[in-house]
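So this first bit is one chain, no partners, the form predicted alone, shown in structure tokens.
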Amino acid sequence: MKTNSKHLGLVTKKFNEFFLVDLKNQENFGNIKRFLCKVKKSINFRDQLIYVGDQVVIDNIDLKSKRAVITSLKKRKNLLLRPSVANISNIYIIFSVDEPELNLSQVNRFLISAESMGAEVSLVLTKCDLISDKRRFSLINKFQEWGYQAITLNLQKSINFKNLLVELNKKECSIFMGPSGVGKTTLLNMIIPGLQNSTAQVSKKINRGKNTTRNVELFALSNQSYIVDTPGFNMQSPEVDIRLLPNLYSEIYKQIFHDGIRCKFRDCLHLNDEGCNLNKSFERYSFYKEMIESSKTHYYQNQED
């Protein structure tokens, strides 16, 4: 049985020129939700590639073979290039508190990179059984000052795991990001029944884990909620307009937009600028300065090229 009616779908997996597409509304097809699709040959998406997470319109649906054709691509909200995933609504930055040891500068870079995508950003701390309660509460308070309500997990005992799972089921499309060896794969295996991605021990030589996941794929947590299973990857350096970088730090954003502080010049970068009135006593200011200086260097190098 074939139908020529058009339906909105979500790309959940991509391999070669084929795509697995889940219908956003499957009422008309009973229990059939997923179709194997190819892009219509006569369609040119202006040289755009289709990524996992993209919303597409499918047509020429064959219910017997569960095949269909992608006829158009909807405008995406955002795009993460490595791993390649579109339309992320929630980013969960995953870090272990020990083994490997927590690196605050690295945590900050991940958070700012995530914030630059315009998604909702959360921080998850794993392996909390390796530290004392005093240390755990100290970290919770620290990251609260950074602007994040850190979720603390013990992956062996699943403390707070159920609350995280309830939260994920309310999100549209979530992704875990973080360095290797912090428990991302273990956490995904707990969230997605039957996934069973392999995990690897933290390397004693380099004090970080080995990448074990290989393919990018969306897994449904509910009818409207998905989570991304991603391959191991290195963090992308955030390429953010230097003028927008202050807005990605909650400590600076709060002072400007909530407390109403005003610097002498509108384009103040809050370094040694004349007439800067920013209170620079917050912990992450040193990280902010480093990112501004790095962005300046990168900008001028590109101008010279």
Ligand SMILES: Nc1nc2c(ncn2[C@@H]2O[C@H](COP(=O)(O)OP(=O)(O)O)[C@@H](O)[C@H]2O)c(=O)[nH]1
The other form holds:
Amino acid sequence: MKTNSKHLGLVTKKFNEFFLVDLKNQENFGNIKRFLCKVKKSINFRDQLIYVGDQVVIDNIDLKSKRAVITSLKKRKNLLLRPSVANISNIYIIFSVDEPELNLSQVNRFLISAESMGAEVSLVLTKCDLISDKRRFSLINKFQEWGYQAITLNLQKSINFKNLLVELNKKECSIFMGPSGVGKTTLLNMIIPGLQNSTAQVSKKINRGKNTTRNVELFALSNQSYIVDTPGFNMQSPEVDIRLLPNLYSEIYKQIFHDGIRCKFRDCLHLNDEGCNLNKSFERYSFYKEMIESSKTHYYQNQED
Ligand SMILES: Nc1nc2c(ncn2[C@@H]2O[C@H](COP(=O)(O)OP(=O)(O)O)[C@@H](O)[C@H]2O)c(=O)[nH]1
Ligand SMILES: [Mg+2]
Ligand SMILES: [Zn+2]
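With the form predicted alone in hand, show me what the form predicted together with the ligand looks like.
So here's everything in the complex, that chain up top.
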């Protein structure tokens, strides 16, 4: 029952030297889609270098035992760290409008960190049952000015939830990020019913019943779209190259690339620089300034080391 033909697959879970790989095109193998793989011994990349989310080529497919070997690794688009996951297409920054209270500076830090990772970034506001519609619309307007079309959720009514689900089904690989207590797990459980069960089953099969902490894992929403299930994600202080920071703020980016403003110096950081022509009257400017100033300190400290 072995076939020797190469197939493209996606790593959905990793544990020790094993990988779970979903075939990209499964039509050749009936309904068998997921294979337990090891890296081919003669291959000269170490297996630690393959992450969940990586695209790999698998070979030596055994349909009976559902095993195969990984023979090569495709170039990845991006790699997120802690937890490590490759090829994220969409980052959803999740914040609650209350309980815990919305902290705009923290929202901004999460958004900018996400923007620096080279994926499409969206903002989701949860617990909208806790605020008035008036407040909700004012938040939508605020984030519109920041460059985001915020998705506002009230998980007690599921209208916007369904819209989010439809959207997630159009994306390749999405991840939720945000501080704790904002409803990420609740949301993930609504998106993938029976999440806990399916996770437990997989772990049982692989670890022979041993109880292990849950690693990062991709869940299939459809044949083409996945969502990352991760217990937590912290990215409070982005270490972004300060020269790239202006491009991560749509209010600045737009002025430069759409309105065509020009500052005297090409590497203008838009602080007190001589000949700076940036219009600084936008809400996030103070956050931008703080971020530049703290990165600068960090930058110069590192230079001295
Ligand atoms: N009022 C309200 N509470 C919610 C909503 N969504 C989640 N919660 C509650 O917020 C708390 C934290 O949720 P959890 O999913 O554990 O947050 P996580 O830490 O981001 O994973 C739980 O008590 C949830 O029941 C919502 O839409 N409205
Ligand atoms: Mg959680
Ligand atoms: Zn400038």
